[in-house]
Every structure is written in C-alpha cells, then in structure tokens.
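Only one chain is included here, represented as structure tokens and corresponding to the form predicted alone.
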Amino acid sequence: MVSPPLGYALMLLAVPLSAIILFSFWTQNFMDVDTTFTLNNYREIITEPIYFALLKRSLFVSGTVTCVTVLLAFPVAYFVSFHVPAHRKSLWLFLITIPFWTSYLIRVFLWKVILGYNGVVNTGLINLGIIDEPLTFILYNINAVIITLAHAFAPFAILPIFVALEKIDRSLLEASQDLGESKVSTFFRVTLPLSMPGLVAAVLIVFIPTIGDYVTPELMGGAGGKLIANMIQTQFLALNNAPLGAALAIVAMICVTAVSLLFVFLNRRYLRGRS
C-alpha cells in the first residue's frame, strides 16, 4: 500500500529535484547544452557579488515577512481559539480563508492599487491633510514586497497556530492559575510552549515559500526589490542559461534548509529549557 504514494512522491519530487541538481553541473550556450561535468556555475555564484546580495536580500525579506506574519497571526488565532464561542469558530475560520477565494495574482494587483502613487493610501492621507505629497516608499521597493507577502500568507500562519491552541487542555491553564500564576505568566509558561508546534509549522509554511516567490517582487518590488527567485527566472527564461538558474535554485534551497533546521534546533532547545 505504500508503493503508490511513494511512486507519486518520487515522480513529482525526487525526479524533478534530481534533474535540477544534475542540470546545475552542466553548461548551456543558447540552445546547446554541454553535459560535461563542471563547477563553473557554482564558481560564478561565489565570485559574482550580485548573487550573494540577492540571496541575502531574499533571506531578509522572507525572515521579516515570517516575523510580521506570525506575530500578527498569533493574536488572531488566540482570540478565535480562547474567546470566540464554539458555535462561531467555523464562521471565523471561514472569514479568515476568504482571501483564498481570489487569485494570488489578483491580490498582488489589488495591493498595487492600494499602495500606488495615486492609490487608496496616498489619496486618503492627502485628503485628511496628513501629507502634502504622495508617499513613494510604500511601492516599488522591499516595503511593498513585505506588506503584500505578509497579507498573502497570513491565513497560512493563522490556521496551524489555531489548531495547536485548540489542542491545549484548558484544565492546565486553570491549574496554573490555581497555583498562583497570573494570566500573563500562564501564557508564557503554559500556553506558549504548548502552542510551539503550531508556531513552528507557521514559520516554516511562511518562510519557505516566500523566499521562492517571484511574482510579488516582480510586480511590487521595482528595481530595488528583486529577489533571488527573479534572478532564477531570468536565467531560465530570458538568458537561456538553465544550468546557472538550476545552480542558483540549489544554493537557495540549501540556505533555506539550513535556516529552517537552525530554527527547529533553537526551538527544541527552548522547549527543553522550559521543561
């Protein structure tokens, strides 16, 4: 019974990944692919400063988006789990998932309208007399990319945190307060450690996809907001240099894996210190 899902996983995950790894050790001259083993693509990535700069910017943007999204998602999930009556939780979850009803691309374009030079934000602030000229730092830069990605991935962070909070035995919270702990100390000593599985899931679910997103940086980032995914797309589609694009993808995956494992390791140390 394991063979069908195993074959499915190999076909859709292992085979494409193996092809990307193999391609990264080849070279390409327009339409001609040289299958001779070489490390030139990785040497170029190491020696060219632009690739390191894009990778560093991508990690910064993904990390910032993850922190903002999780910090904003936790209060929402906590409120729905602990303060919304049981018969209304389904309605709240339904409202949280409303952004999934529309295309991701449409949501990006909507933020472009909201943050634009003559968009909703600038027009509203000018009409209120708060500013005299439209703000230019909220579009076509990293700020716009972070805002758009944080909104797009908010439901992905809320739902796993909510599930983890729902699994917490409420009697443990009552016991903590019966033993003299305040609500604040109960949250930090009981609720937060028990909700860590949901927090870890939310962090990984947001961090890993955002570093590979190229639509939002392409539409919202401008020249100064491009990320490593945009360079990978350019290598594959515009410059006809798939091996270099594959090598960039492998390097990006290695960095994401390293950061994710480091986060999981630090989280385990935190939980051990609390136990």
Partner chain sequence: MSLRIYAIAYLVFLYAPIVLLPIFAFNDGTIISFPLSGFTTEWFSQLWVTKALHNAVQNSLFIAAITAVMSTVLGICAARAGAMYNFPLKRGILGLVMLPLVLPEIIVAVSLLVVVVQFLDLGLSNWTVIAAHVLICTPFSIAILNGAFQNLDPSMEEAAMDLGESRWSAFRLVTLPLVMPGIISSMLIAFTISLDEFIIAFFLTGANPTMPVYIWGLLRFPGSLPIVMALGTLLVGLSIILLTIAEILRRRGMARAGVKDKGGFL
Contents of the next structure:
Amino acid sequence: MVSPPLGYALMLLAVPLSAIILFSFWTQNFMDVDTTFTLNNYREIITEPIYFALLKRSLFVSGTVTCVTVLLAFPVAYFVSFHVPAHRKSLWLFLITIPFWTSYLIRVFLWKVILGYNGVVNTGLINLGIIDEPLTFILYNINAVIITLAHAFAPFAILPIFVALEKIDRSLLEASQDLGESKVSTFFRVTLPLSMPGLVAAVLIVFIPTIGDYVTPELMGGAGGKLIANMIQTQFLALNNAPLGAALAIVAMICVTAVSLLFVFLNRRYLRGRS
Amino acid sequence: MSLRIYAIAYLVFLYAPIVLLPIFAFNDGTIISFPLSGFTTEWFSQLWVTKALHNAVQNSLFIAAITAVMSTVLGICAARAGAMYNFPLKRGILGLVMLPLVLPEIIVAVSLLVVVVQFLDLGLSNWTVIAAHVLICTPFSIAILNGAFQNLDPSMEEAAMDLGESRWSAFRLVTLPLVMPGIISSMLIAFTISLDEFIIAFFLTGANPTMPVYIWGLLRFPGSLPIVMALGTLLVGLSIILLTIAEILRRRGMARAGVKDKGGFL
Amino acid sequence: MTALISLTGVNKYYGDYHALRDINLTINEGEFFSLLGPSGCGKTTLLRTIAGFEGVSEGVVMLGGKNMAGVPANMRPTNMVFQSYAIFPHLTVGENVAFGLRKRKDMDKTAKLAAVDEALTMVGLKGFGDRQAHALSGGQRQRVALARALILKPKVLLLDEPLSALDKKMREQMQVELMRLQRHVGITFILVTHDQEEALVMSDRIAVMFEGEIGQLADPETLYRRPNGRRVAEFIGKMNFLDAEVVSVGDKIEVTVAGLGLCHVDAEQAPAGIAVGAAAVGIRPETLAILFEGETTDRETIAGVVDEVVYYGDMTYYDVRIDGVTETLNIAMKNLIGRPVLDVGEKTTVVWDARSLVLLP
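Since the one above is the form predicted alone, can you give the form predicted in complex with its partner chain too?
Let us now look at the entire complex, which starts with that chain.
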C-alpha cells in the first residue's frame, strides 16, 4: 500500500538528490560536462569570498525571518487555541491560511507596492503628517526581504504551534494554578514547555525552506539583498555552470541542516535541563 | 482582549497585499502606486485578448489537474497505509515521503533539472513540471487524507467483509464514501498549489511557460503590470472559491463521520 | 449436541511471537461459549481466526463440517459484533442493518425492509430505522451491531468484547438481554471477554486463555469450584492460597496444609495425577466464615486476629491472620441481622471445611 508513494519519492527525490551530489563533483566545460571526479567546485566556493558572504547573509536572513515569524505567530496561535470558542476555530484557521494559497509572485510584488517609494506605507505616513520625505530603508534591501518572507511563511508558523497548543490538556493548567502558580508563571512553566514540539516544528518549517527562495530577494532585495538561492539560480540558468550551482545548493543544504540540528539539540537539552 | 486586537492586526497584515489587488486592477493608471486615478475595466478586457496568456493558463490548468489526481492517488495510498497498517520502517518511509514539505523548493528544482537534462538527456516539458509538482503536493494530500483516514475505524471494513462484501466492495461501500470529501479537498488543494507554484516551474518548464512563469516575465515590464493585477484578482478569487469548497467538503466529511471538528487543513 | 466448530492443533505466529499455542477446541450448536482471559492472551486472535480475518499458521479450523482454510471472512457463515461496533457512520440505522442483504437476490425491497424491521424489533430498536447512525448512544450502537449481524442468520455469532464500552448498569442489562436473545435465536454465540463475572453469568462453557493457550475449558461452576491451576484460580474470583504437602494418595488424599494441619480431601478436589510432595491449596473467601458471638458450628475452627476490614454494605471482607501462615486469609461475610462489623486487631474464630479446599499442583 505504501509502495507507490515510496517508489515515487525514491525515484523523484532520493535519486535526484543523489544525482545532484554526484553532479557537484563534476565540472562544466563550455557546453559539455566533464565527468572527472573533482573537488574544484567546493574549492571555488571556499576560496571566493562572494559565496561565503552570500551564504552568511542567507543564513542571517533565514534566521531573522524565522525569529520574526515565529514570535509574531505564537500569540496568534495562542489566541486561536485558548480564546476562540471551539466552533469558530476552524474559521480562524481558514482565514489565516487563505492568503497563503494566493499567487506567491503577485503577493511578493504587492509588498513592493506597499513598501515602495510611492507605496501605501509612505503615502499613508505622509498624508498623516508623520513624515515629510518617503522612507527609503524599507525597499530594495534586506528589511524588505525579511518583511515579505515573514508574511509568506506566517501560516507555516501558526499551524504547528496551534496544533501543539490544542493538544495541551487544559486540566494541566488548572492543576498548575491549583498548586500555586499564577497565570503568567503557569504559561512559562506548563504551556510553553508543552508547546515546544510545535515551536520546533514551526522553526524548522520556516527556516529550512526560506533558504531556497530566490523570488523575494530578486524582487525586493535590490543590489545588496541577493541571497544564495539567487546565485544557485544564476549558475544554473544564466551562467551555465550547473555543477557549481549544484555544489552551492549542497553547501547551502548542509549549512541549513547543521543549524537546524543544532537548534533541535539545544532545544532538547533545554527541555531536559528543566525537568 | 489585547490578544484579540493583536490577532486582528495580524490578520490585517496577512491580508494587506491581497486587498490591494482589486484596487489596482480597477485603477485607471499604468503605474502601480498611489494616488489612484480612476475606475476602469480595461485591464480585464486586455486579459481576454492576450494570446500568450491563454496558452500559459492552459498549460497550468493541465499541469494542475494531473498533479491533483496523481498526488491524491499517492496520498490515498500513504494515508491508508499509515492509518491502518504497521510495517517496518514506517516512520522512515513516511518521513521520506513527507520530506518535500520542508525541503527548499530550489533543491527539488535543481536536482530534478540535473537528472532530466544531464543524466537522462531528456527535454523539459509540462511533464517535468508535473513530476516535481506531484512530489511537493503529495505531502499536503497526505496531511489532508490522514485526517480522513485516521477517523476511520479499521474494523469498519472488516465489518463490511464480515457481512459478505469482498475486499474491494468493502472499500467501495464503506471507506470511499467516508473519505470522499477528503479526496476532493486534497485534489483542490493540490490543484491550487500547482497552479501557483513558480520556483520549481521556472527551472523545469519547457518551451511553453506556465502561468506563474509567464507572470514573472510580465513583472519586468512596467507597462504590463496593471494586467498582472487584473489577472491576480481573478486568481485570488478562484483560489478563495476552490479553498472554500475544499473546506466545506472537509467539514461535511467530518460531520458525516460523526467526528468533532478539530481545526483546518494540515 | 452436535459439534459446529472444531479447532485442531491451531497455532498462530506473528514473526517470533507465538500468539496461539496448540489450540484444540470443539464448540457445539446452540451453545453460548466464552473465551475469557487477560488482555494479550490471544482470545481476540482466536475469535478472528474463526471469523476469517486471520489465517492460522498451523492446524485446522472446521466450521459446520467444512475446512475453513482459504475461506475469506465474507464467505463464512459467521458474523461478528465488533468491539467498537463498527457502525457505518455515513448510513442510517436501517441501512446499517440492511448492509449484508445487498447481494441477496432472493429478497425484494419489501422483504428486505421487513427483515430490517424484524431485526430492529428483536433488539428493541423498533422505529429507529431512519435515524443517523452517528447520533446513537453506546447501548443503541451495540443493538444495531447485533441486529446487523443477526439479520443474516449466521450459524455463529462472534462477539468481541461487546460490553466493554458500556457503563456498569448498561452492561448488566445487556448481559441479560444477550442471553435472552441467544436463547431466542438459538444460534451459537462466541463471546470474547476479559470480565470473569460476565463470562460466568452468560456462558454455557468457558475457555480460559493465558499466553496463547487454553488454561482450562469447563462450565462456569466447575471453573469456579474446581480450577485446575493457580492461574485460573487467581483469574476467576478471589482465592486464598496456602502452602501444602501431599502425604498420601488414595480414595482420600491426605494433605498437610499450612495453618490448618492435616486434612483429608476427595480425589475430585485434586487435579488428576497428583503425587506425594509439595502442592498448594486454594480456599474461596465465601467458604470460610467468622464465628460471631452466639453462633455455633459443627465444622473445623481455628483462632485468628482481624488484620483488615473492608465494608461493602451487603458484605464485609475481612483479612484474618492465623498462626503458621504468612499471608492473611480473606473471608467474605454477609452482613446478616445481628452481626457486628469487627474492628482491626480483634481476636476471632475462623470456620473452615476440608470439603471446600481445592488442591492445586
């Protein structure tokens, strides 16, 4: 029963992933690919400072987006789980997920409209008399990329946290208060630790995919806001150096995985340290 | 109370870009910025005469329809196996199938590109896009169908067989009607994802672009932006309609199975 | 009585796990038969091999004189009431009951409707046909499941813990109803349960199972009064155990029992092939008694001290310590008029009788 999806995942996921690893040890030779095994691509990534800079910036952006998204999302998930009556919960979740399903490209573009020189934010603030000159630090830089990505990944952060919060037995909270904890300390001693699996899932499901997005930095980032994914895309589609692009993709994946594992490990230690 | 205000503010943040779409779609000006200059339906009528767009839409609909069916079929297999049987390496296998949910899309895109172009030496076409879209849509289908299958009592099919039905007719008479809303809802979601997907399609699309790839092209020409707004308005409308149907069906399925609703998709 | 089901040398393995160990069993026509045992003892597996949901690894299952090997569940003359009832939630009560009639070409629509009506009436749900199945209570679901199975007039009705989801009152009521229903339809019922009281109340015969094998197969009274081993004795009802030493074997068996001294018991109070040497003796709490003030007895007595008192209203259970025995004796006393409830630490006299001893290997 499980073999068709497994077969599909093996054929179109496991095999291609292995292929790209193999491929990253080859080199592009004008129009042909030289299949001699070589570490040249990786050597180039290490020696050329541009790749390191892009990678560092990408991890910074992904990390910041993750923090911002999860921190903003937690209160919403908490509100829906604890304060919305049961029969309206699915309506709230529905409202939260709808924007996520609408054309990603157009959504990103619209943030440009909102944050632009003559955009919604600037005209609004000028009309209100708060500023005289349009703000320029909100478009074509990393800030704009972070805002847009935080918007795009919002439901990904809310849903896992919501699920974890829903699973918490409400009598545990009453037990904690019965044992003398205030509402606030109950939150920190009971609710937060128990919602940790959802928080971890939210962090991973935001952090990992953001590293692979090239649309938002391309449209919103300007010259200084390009990320590693843009470089991968360029190597594959414009510069025609696919093996180097493959190596970059693998290095990016390794970095993201390493950071994620470190996070999961630290989280486990934190939880164990508490109990 | 302050939480409620925060949550509503958050919703405003989520909806801000989408609300702008229709505003600029009906704005009689070629520059997408304030102040607005007047009302027009010009951009919508231009949609009707743009031949290249029609081709892209057709491509995307074709890809999305096939993706929806294939990922739902795979999703049924996985969800049924996951809910009803135990087998060795169950977690590992289901984990691999669900992996595309967290894998950066660019990784999926480039690895498939390498296999198709470098190793198999095949051309790119709608089918390469479909292959990748099925891969990323299957986890969503599984997530939706899991809900449908986990509410299913495994002894239900046995009861039908005990009452004289064969294995297949037990599935047809008992399981299928109970999971049908989930199946349709999974197809609608997969359809919507595939229709919108750009990052992978941009790498794997052949000579005929999909709709998002076409839109990406338009975004570079300021003159065509109002048309993009009009197109976006239609797409958002369509998405909302499809999603509402999916949600209604999902709820009806839950009600039919006599289960209390515990939340939305995923 | 004619045999309807016979299992010969049935074994079932799940990988290394030996779920059924050499089961030999005959179940008669019209019998109310129970498979009793703790969870994980294989009783449900055994039921499912009869139903056809599980194959056997070794051995033969015969049903109505036919070998059932390779016959799938839908081709067997058995029907099952599932533990979860497995009521189809998308169908009405009537559609659920009529489910198995779909392929009956000999019945037209009216005949089917009449059969459904009859079945629902039989289980006390007359007029429920149009209700939605998921709106039913636990007891009602149970009745629908019964009607759905019985409408097909199976040779055997299999019941997998059918009462475990009900509350105590409802369970007792359904026990009586199930017995009445079984007498009414005359079909063989096979009941799987972990509740010894339920099995004792309802069954003609009971097979007690432990770890995949049948520990004892007997009618309820024999099972209770003459358990063949410590496992069965412990599982069914309460039992006091005393160390014993068989001194001689003959028409009467001579045995020295810790605390009670030398006793003579009948051969039928001992397992077959009992030999001289170490053994154990079981005594049911209700066959012991406390001698209250003003009461006399012609049976044996022994002095003791009350160690614990548990008051149940109609009964009081005493734990009494007697000389020469490390464990206390549990004694069940009816709270008759004039009998006081003793306090912990009171000295008392325990009445016992060698006829109530069960010699265990």
